[in-house]
Amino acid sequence: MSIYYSGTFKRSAGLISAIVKQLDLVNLKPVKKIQVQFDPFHPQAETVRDFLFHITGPKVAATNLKCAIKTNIVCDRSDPFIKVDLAESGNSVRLLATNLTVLEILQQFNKHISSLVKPDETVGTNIVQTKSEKKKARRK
């Protein structure tokens, strides 16, 4: 008599790989400005600082070179927050990061901001040609 197995067959890759997976999905095309404000002495300021570190990486920054990232460091014991100004609609999204982890901030960022990216219409124009097809195209 065997015992029924009801779990996964392999372990999760961990928190770091989940953050990397969310960073691959981040797209700053609809964003005009990101404002990050935190008090360095607040107990939850570390998560916002980690988010700021990840969002200023070269791979994420390359998605929109015109996106301005502004950091406000205050000393008034206020809760950390992230304010994202959208380019086309002029609206802004404010993420209160008091009780959120970096992974949860990135998930909410992808849910509300990266989902606004319009899919490219020129995806089908990049057709791979073989050497023989290129030679035939030159002959004509």
Second form
Amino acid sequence: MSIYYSGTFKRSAGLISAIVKQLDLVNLKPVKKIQVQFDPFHPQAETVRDFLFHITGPKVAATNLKCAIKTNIVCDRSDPFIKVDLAESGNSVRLLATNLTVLEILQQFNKHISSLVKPDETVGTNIVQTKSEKKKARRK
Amino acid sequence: MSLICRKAFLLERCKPFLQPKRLKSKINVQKPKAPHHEKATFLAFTKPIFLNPNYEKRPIELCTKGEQLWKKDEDNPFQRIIAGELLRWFQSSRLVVFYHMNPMSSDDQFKAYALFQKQKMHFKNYGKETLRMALEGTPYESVLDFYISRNMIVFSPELEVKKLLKVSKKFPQLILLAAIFEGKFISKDELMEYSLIPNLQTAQAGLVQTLDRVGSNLIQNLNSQQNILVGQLQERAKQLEEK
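Output block for the form predicted in complex with its partner chain, input the form predicted on its own:
Starting with the chain above, the whole complex follows.
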């Protein structure tokens, strides 16, 4: 009659878990400058403000300390946008944030910009050796 | 004699005789001794029986999906008090500035609070619900429109725009959005313009100077030819003296 438990033991917290998952993937290494422009009185300024809050967090900022994030406050009711200047190619990516949610912006950011990072670079930064691993290395 | 004895007895303090039971410093909790048979029987008899409240319930009754774990506050008196205080801050300050707050450590937040406090300004963040309670129906209602994401408010009883901007420059995590200047809503650009205006005395001196300039220009123009002639004559006199 009763069926055994199936599914996850941990439950996700909903939208914020998805956002955090994307934020963990964000890598600002190929970025030279991020320019965020919004009008505080614009009805769709919330997503840009939330994105700005997430991108200026310490973890994301640590991926590239040289990346400058500039905020432009305007009052002409213009649509909010995010302009990302890339370091190597000199191109810039423009995300028009009027009709996007924070999650979508981060997904697009990861798709177009974080994917430009070479896999060797990411592996190098994430290695954390445990005590037992260090001991083994010393024995060898 | 007996009275004296009784009084002496009442004055005497009673010291109870104390004998400590636990003589060891470490108490045995992990491996307790098995109880005696009689005691064990007693414990077995007196063990409480807890009936399972979910014993004869159907799965549909046990489902917790859609269950609200906490009730939303209908009326919080403390929140009402804070909202009242907030409205008084809005009404008593001549300058109110709104910031967007990027992630800022509590240390930095406290430093900002301290620096603003030195300028007699109040640096604080309020929740959206408290703000709504305070400002709904008041002329300040439009603040709620841009009070989204993370925010900080600074209340200043005096119009010290330059000092405020100087303090906020030290904290790049605070992004200025808009302000209320003497009861009038202004944007960031307008606030910057207001910061460039000097104090009243300097402005008055500037006005007086502008008004005087017309008259002094006219005098200068009238006297210019005569001044040139005088100058040339003086030069000629010098040349003759040298010869």
